[in-house]
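Given as structure tokens, the chain that follows is alone and in the form predicted alone.
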Amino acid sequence: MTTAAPATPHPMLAVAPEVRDALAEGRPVVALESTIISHGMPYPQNVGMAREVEQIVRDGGAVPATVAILHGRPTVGLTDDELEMFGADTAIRKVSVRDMAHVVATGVHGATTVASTMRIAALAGISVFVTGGLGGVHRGAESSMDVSADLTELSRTPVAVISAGVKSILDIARTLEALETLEVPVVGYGTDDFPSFFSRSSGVAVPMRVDTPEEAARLVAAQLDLGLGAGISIANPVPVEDEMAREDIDGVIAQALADADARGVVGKDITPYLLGRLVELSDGRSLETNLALVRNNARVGTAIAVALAALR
């Protein structure tokens, strides 16, 4: 079997012209993540990323489609005045998957999280789904019950998401067995060790391998066809020029834990401020490895779209 073509996107959505044609043709489009550029860097890293993952995108043959709501609207591809918005305000809210009914109902603008991307991206018809990092069960979710819709959201929302695998401030072994029971596959690219964000290892199997664009892209056409309604989990770990060795991140994001803890910082808040913080204790290296690894899986992202679109 071949995966058949995109649906037409929903109705509610705005659907920018070039996103739209490429997707009535056929051709290959990549989902990308607006909370990466309104909460994941500092200005003007961010909108700079932004811009340069876009192009990556496009020099791989696929359309670039990053996911915001604006005014109250889902908005499936951005113009660069927009980009440029969601890095500078910021006052614009993280909106999870929880949050887009109040966000469109208010009217207001929403930068969209992995979830709420890939809950977009699908009503879009959007299967391939670039970020940087993916949610998970934070460190110490056994008393505060702290853990990501990312995971539930794998779970019910058929959308391939290519990361370079589980933020490391979170208990990455505690994300993988939720997401085994949450019957994501979980799937290292090129790799047999589940990468942890900064590191190309975190010392867990990851429980699937592929090695290239086309068996992840067969892998993400059987997923589809078979109907089993979960997303997959595309971990591409960092090239190893980039990456910031696990003894000496460990040791700044035990500091970022205690400095949270002592300030207080909980729910959707932490993540951007740990992230924040490791690029203030890490002198700016914890920015450099990230803007790396997210230009790394839009590569990765992009040859994967192509062969996917090549399969249909």
Ligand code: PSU
The other form holds:
Amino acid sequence: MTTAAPATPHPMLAVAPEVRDALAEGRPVVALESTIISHGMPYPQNVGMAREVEQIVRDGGAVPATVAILHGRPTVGLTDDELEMFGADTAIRKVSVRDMAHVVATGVHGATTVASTMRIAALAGISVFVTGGLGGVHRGAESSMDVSADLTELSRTPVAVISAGVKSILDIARTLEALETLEVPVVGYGTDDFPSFFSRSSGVAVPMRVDTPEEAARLVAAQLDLGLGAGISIANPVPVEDEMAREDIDGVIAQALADADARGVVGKDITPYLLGRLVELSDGRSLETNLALVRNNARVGTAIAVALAALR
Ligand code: PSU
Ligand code: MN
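Would you mind generating the form predicted together with this ligand now that we have the form predicted alone?
What follows is the entire complex, opening with the chain shown before.
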């Protein structure tokens, strides 16, 4: 992987003119994923979230680039109608990196996960990506071997991913161990404690911390300029006023995991199943927190992208 934006994006990509112009002129661009729209939240809140996040990026002075695969074409920058389609069409496939070739070869639509969005962003020359939560090591992975390809991708693609950490539907301590092995810097944004998505803390310490967009941008620049190959996970805790108490979310997560087990949900379906079940079991409370943390990540990630562009 090169560290600077390629002179021309990969020829198989469709890059929206606005995104292409911003990249060519060195202006800040923020990548966004589409699985969070298609599989991460119910309709119509998912489409509302997608539009709102794009607006937050614009208000912060960057160009949003929502990534997806359209008719087999990896696409960087969606139209408003395309955002609506990814939210409303329940038949759209969840596409991680291992699924990309099949979706491209068969010419269908695909919603990109953290892993495949990172890869397409890198091919386009984008180095900052905002999302909600990362995939990770699933609970019980010591027997199921279920570890998200998001971790593999973080180890090999130089993109900074701003998230609210990892949900405790996953094994947070093992996820951080895996990221250490994979040579991925994990950075707390204004915190020493890795956030657990719905809550500001997980009880697991982060190995490093930054407190401002400029500090984060210098770290991202150093990681890219060293040519280390890996990305960076910047973990930004949910705002205090929006967080759920650990006691409130833990019971809901335990019930959702038990339900997944009883129904035999496995593989790529498990994360979407658990996310949907959490919304049901919490009477929508988890969705409110999810929406709030994505907005907060969009604000912080945009500020980091703007600071990074100023360094370049
Ligand atoms: N966590 C969330 N919302 C999401 C996802 C995870 O809070 O939408 C999605 C992301 O696209 C992430 C993917 O990359 O789930 C991970 O899926 P898996 O565990 O199957 O790798
Ligand atoms: Mn998996």
